[in-house]
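Presented below, as structure tokens, is a lone chain in the form predicted on its own.
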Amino acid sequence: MTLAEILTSLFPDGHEVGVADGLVAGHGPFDGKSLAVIGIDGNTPLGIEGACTLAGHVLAVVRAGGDTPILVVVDSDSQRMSRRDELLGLNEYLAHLAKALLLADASGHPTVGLVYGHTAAGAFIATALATRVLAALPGAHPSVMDLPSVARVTKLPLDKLEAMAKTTSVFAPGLDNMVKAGAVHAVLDPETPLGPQIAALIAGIAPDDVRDTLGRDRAGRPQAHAIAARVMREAHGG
């Protein structure tokens, strides 16, 4: 689905939705209330001005009070991979929006992400992976690092990390390796209407983050329940 199918399918009488330089913001009528929309489209990679606008859009709606859910809809690259940027505190930025959704979550706005097209990297992480639940669409494509990046940083060949990919899904891109991993709660069906489906997703938000338990569940990240459940323990004495 293209966004602007995503955005009729939710708001179907009509949303104040827009698009700048990649940038997607603004809100429609949801379940009875509104509900906030932020984003990035098109492919466009996150860079330092993005990610302070994109978190600016969250805190505004922060400071507005209520419990305005917000929707990071992502179809972007990885973050913008130049000199000037990382010289400037990338990482910062990026560690800047993910906060702002933390804070958002924490400040009673349930925050959903929808990936529907690429992402990548630091753009996934400070976005997609930075909300409480994260859904997608089919022919999502989703990574925190492509193999041949992994191949680089590892020293492994190439085709081993491929034949490995095949069985572990931790590190392994793709939609259906983040479904199993946990990593993405759920795949939406675009031939209903999304606006229900979103709802439902935050409808059944749990009290505590639950990927690990899907990792678990799905066989894709077996151990992570209970490495986190015995650092817990430990923690507190157990």
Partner chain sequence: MALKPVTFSADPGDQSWYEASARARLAGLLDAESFQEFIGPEQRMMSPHLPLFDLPRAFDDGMIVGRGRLDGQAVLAAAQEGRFMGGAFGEIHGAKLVGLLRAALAEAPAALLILFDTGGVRLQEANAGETAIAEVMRAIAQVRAAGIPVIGLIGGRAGCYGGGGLIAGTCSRLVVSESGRISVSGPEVIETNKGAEEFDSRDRALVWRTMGGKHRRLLGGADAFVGDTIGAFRDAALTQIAKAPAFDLATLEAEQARLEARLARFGDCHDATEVWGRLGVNDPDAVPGMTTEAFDALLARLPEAPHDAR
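Positions refer to the first chain, counted from 1. Rigid core (definition): largest C-alpha set, two forms, superposition within 1.5 Å. Being a predicted model, the structure only gives us computed values, none of them experimental. Compared with the form predicted together with its partner chain:
- For Val170, the Cα coordinates differ by 2 angstroms or more between the two forms after the core has been superposed.
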Contents of the next structure:
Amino acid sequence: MTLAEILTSLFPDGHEVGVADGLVAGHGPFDGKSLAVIGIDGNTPLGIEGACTLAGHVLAVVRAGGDTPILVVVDSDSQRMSRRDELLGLNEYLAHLAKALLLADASGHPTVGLVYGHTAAGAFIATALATRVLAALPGAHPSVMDLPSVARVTKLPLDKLEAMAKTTSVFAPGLDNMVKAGAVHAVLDPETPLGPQIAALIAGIAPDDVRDTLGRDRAGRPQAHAIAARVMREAHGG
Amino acid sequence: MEKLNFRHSTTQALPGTRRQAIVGVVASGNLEVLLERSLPPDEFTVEIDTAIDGFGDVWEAVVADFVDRRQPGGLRITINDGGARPDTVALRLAQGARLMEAM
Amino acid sequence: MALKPVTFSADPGDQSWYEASARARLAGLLDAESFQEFIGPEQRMMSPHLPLFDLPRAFDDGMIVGRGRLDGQAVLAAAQEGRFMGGAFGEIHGAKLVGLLRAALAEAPAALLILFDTGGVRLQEANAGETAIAEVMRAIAQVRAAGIPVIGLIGGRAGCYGGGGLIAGTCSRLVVSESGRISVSGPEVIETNKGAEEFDSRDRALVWRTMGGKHRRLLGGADAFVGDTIGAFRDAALTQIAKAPAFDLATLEAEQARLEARLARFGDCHDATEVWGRLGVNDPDAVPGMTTEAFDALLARLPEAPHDAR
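Please give the corresponding structure for the form predicted together with its partner chain, as opposed to the form predicted on its own shown earlier.
In what comes next, the whole complex appears, and the chain from above leads the way.
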């Protein structure tokens, strides 16, 4: 689905969501109240200005009070890779955006991510992965790094990696593998209206971070939950 | 990757009371050695997981030399090896044994 | 320049942070003999994934977590071993930190310390590592919201890159040394993707002044700059615990203002020396060669920017 199709499906009565320089911001009527929307469109890399702008929108929602949910729509590149972004502290800007989303969620604004295109690496962490519940649409392609880049960094042959990727979900790019890891909670149905599907996700939000239990149940992260639980036990015991 | 196992009988137990120690880091040309005082005092075992295949005889010689020098009875040693040279292996084994003897 | 005499000392506080292993850093940072590890190496909880890639594993998966005391105060601490797989986040490595943060909510320590030394996500376990980083950031927000300071200490061989840089930006306070590089994309990654004209990763001076500890401290990306000893990190960690900001709207709005002001003031700078010049440093070219003492004196002379909102 394109962003326009998503917005039409979400807000059949119209909306005030716009896109400027690949950054999405606005709101629309939703479930009897308002839904705030931020995000990245058009496979745009996320740099310092973009992260700062989006964080500003999120903090404005928190400042306004109430319980307006925030939808984070994502079709991005990775973080913008440049000397200038790093010089000026890209890690702080991306972390600030993630913190704004985490604060919003903790302040009563349910945060829902929706990946409908690409996203990768730091841009993924700062946006979609910083929401409470993350959904995706079929055809989305979240990843950490594409296989040719993985091949360069790990010095493994690309054909070997491609063969391994078919059976080993823990490192392979793509939506199915992110679902197995528990990073993506649910894949939505593009054929039915998105509004009720998003509303159901918000209504079913768990109080705790359930991603490691999802990863265990879906066999994409077999041990993470057990390890975290064991650390907590040992910290409480001895 | 290759797995190697060696077992020796020793005439003495390694002195000291420390139950466990770890030395080194798994990195290229380096290794980590986990020492546990968990065997009968006249037994000694080493389990090795090494990144470099085909050096079993070198490992055997380094371990045998360590047993001769230290008489590490009672120790179970487990090694994760990132491709360390024999002198580095001998150094780490000696460091580990010293730690186990210290307290 | 006078050569500094080499000092030999058995005091762990005098040892180089950069050269020390993660275990040695913890031993020297915390009160003597106070560290108790959770999921110690004898439990052999190693990566289930590295054997698929024919790679050696480590007993602790490169992440050591536990409790200890810092000047008598109960703390939780996590340390990454930068020499094992570049300190990168894999499934178990990440889950141990997630578990430690969740434990903090129940145990209410005086602080939680993270000794970063990481290249980011371990690509052989990329999806597990990436997701763990997101879990860590969510857990840090919760721990901070519960009033527990999360202090990051950065000065290791691997620096603090990728998702590690984002986690660092989520901490209450950061202590860096000169070699404490903090960034998202590393120099090699930028060069590989954008070319050597964009970033020449072999130009070590460029790497240091773009991502290194002095620049981060001057810019406001870190709260304390220390010399490369375990004792200096210990002293700074103690000082910073008391200064940790709350995790609330006021802090994040102040950070928003701080980051917007940075864009407005330095957005057209091409090199760190331009940034330093605008900050009021008289001789920016001299900064990389400054001793810790000279750098401290420089910081004391500069009009202090509001650095503390993070």
